[in-house]
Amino acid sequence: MKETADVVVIGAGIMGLSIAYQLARRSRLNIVVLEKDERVAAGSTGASSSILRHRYSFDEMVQLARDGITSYREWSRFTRLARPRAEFRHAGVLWMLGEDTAWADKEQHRLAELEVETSVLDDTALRQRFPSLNACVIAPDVVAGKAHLCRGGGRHLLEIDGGYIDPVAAVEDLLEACQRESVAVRFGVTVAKVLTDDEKVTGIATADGVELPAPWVINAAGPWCNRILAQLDVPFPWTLTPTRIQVLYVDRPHDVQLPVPVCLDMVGGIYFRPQNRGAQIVLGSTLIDDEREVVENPDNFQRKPDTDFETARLHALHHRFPTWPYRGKVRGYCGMYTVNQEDFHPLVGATALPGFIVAIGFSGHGFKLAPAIGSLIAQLLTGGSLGDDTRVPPGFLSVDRTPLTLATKSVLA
């Protein structure tokens, strides 16, 4: 480990490495990233569904998502890697709102003003674009599994430039890009304490008793962020809870015709997207009740999805794909969101402790936003800007903001 640093970043997930890379792109700062695990993507990043969608309730979040997704779409240019491991998959993001026929047109108009290209699909256009999808606007019975007579008539919003990317490959690319820019990334190092003197940051101390002096420390520790916050005597009026999230994946049967979009099926309470060039489908929940299981110890939680979760989500998937046969192996895993209970939006920027910066509480939004969040923090610390920097005001997600007002608090807010 280097004896001193200008900036210490805690956490080598997609957020920590994005911050480090954005700093290194525009400065000669001595940057050290410390990761408690022995590898990248061992936390929330590795379990991310990595859906790259633009639509959010607040215009500033749309802009951040747009800026982050632009980096993923131009990944080789952004990372300056000739052959990156990750590749943006342009599948489109389809929003299915059921019987609400006004929402899609309203959102299309709003998103157009924010430079996000969309299309509104009626049932005929939906079948032409995605032949395997059922346009039904009636919610499936995921409790008893009782069948109903499907009915169409909805209007569905398609984000043209949305898609997904492999999360592990993306963070491996960022690791390579950071190391090329002389960022020191240390694995198997647990930060035990943020050091302070005269009410400002002076560095960190590791669990092994090693001290690393630095005037800036950035907490990007994901679900472990509270361990860093807990030992600092600074006001932090936000409740951040590591939350268990369940994800399934299944092989796509030949009965289900491609293409399959990324889909946010609000009728069935699920999201899904293709994987492995359409050979598999990743499946999860959009329901608020599936975002409530607090993880007391992020190092030890249930990694296997629950049977009732699997049954209900698969039933909703079969509703959306009527030709999907009731056979095939179902696999799954669990990851974590760090949910900001006050407003489900991240906390980014300076704190009351000079030199201590946070990028935490992403509530499921973090992966798509990571390049843009890195840009915000890099602009804050260096004062320098690049042509692809986000222009979202830094105060929007600041720690001292008033909680944002939302109609519904969820990952889709």
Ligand SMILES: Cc1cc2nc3c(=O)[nH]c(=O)nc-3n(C[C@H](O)[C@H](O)[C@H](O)COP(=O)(O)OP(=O)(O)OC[C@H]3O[C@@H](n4cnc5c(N)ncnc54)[C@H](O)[C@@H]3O)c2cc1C
Second form
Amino acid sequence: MKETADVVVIGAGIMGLSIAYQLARRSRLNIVVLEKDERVAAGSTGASSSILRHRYSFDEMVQLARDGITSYREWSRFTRLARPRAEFRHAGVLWMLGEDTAWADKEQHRLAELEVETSVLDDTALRQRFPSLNACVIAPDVVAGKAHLCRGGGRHLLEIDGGYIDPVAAVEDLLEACQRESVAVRFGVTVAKVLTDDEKVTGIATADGVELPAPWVINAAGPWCNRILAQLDVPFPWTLTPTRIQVLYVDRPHDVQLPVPVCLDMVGGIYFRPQNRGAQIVLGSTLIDDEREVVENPDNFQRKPDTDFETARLHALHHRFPTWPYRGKVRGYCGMYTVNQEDFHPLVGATALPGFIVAIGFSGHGFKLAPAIGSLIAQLLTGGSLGDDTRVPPGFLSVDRTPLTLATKSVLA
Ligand SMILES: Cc1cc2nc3c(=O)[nH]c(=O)nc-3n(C[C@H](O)[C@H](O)[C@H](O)COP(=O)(O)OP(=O)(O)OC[C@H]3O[C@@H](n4cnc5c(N)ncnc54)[C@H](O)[C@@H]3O)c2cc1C
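Alt. form predicted together with this ligand, vs. the form predicted alone above:
So here's everything in the complex, that chain up top.
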């Protein structure tokens, strides 16, 4: 007898497996996840810095981030794994805005209304909490590294319950949880085509020509999502571009004291977070200019970071930690994520083709949001809800929305 499924999910990244798991937690649907690679997290997810921060411009995004991060904080409860591989690292997320001294207090008030706990730190409080961190509000010269006289006086926002988690370990946990719930996850299977009749989705065909009938197909193919969209005759008025993103790893010098928070340093245009229990720092950019390099072919792009990227980010890191050398051996890599050029926010939910669902265009936001996005889609497909489901209205990220209006289109949207 020919195999059938109720739901086919394309892609075993954090999104595909979160969706599959959220569906399986509340239904007896026959769910099949198809992954073209031989392992989980082969796309954006494996390269993710996996920073779990709450603050976004839109309240709905704060809620989705909060709900996603709650799942990561309670990972063993959420996955129902007694000993999960991944563990939430409760480092706090520090926003350093520089000379804007009004922002932190305003955001603290807004986030409190959304049940996100924060502290506002002045220079003294910052030094007590993170002794090695320079509180300077003046932008560093990241090109030549010319020194300036540092000046404090800023007000910095600390998200108490922010942090990070190992992205690959988290996805491996989700794979185990999905398999326990009888989700079939198949590796080395490329979806070549979404099958339709005149009105709706009828299943998928693989690159090997195998057909799998199903009334629901979910595109969670990350930077490859356009290949799935391109072969369908569905109106899709959004431009999604796979984009090359550079990340560095640097060893922490012994005289830089722990703790080091997750930090979004708007003054130096960098973000960083601890890694390997603080032995290293993961270092990246918050600048829009570093999110412009379109990847034409997601199967083949430059994985090595650029020298000028390394130099500029190391100068900015040196500014925050003055004893941190701005020269020396640096490791790094490039991943890619899918930028929605219209409004930098993802597209989640039903399309004009009945049965065809998308969860794509996540930019640098997708990791933290994934459990909540899985919840949105599972509620949509099953009509059922669980106590820990997100309550954000599904229309907020829908394909037929009007693009959101943003002050700045960047990863910090
Ligand atoms: C460098 C970097 C840093 C980031 N930092 C953060 C951060 O700090 N915080 C945060 O929240 N987010 C961050 N992100 C974003 C986040 O990682 C992504 O939004 C998220 O991982 C997207 O997950 P996904 O499952 O949608 O995509 P992917 O992980 O790309 O998964 C898609 C999967 O689909 C598979 N696939 C594609 N086409 C097919 C097909 N036709 N058939 C079968 N399988 C297919 C691919 O092989 C892949 O495994 C970062 C991303 C990068 C690259």
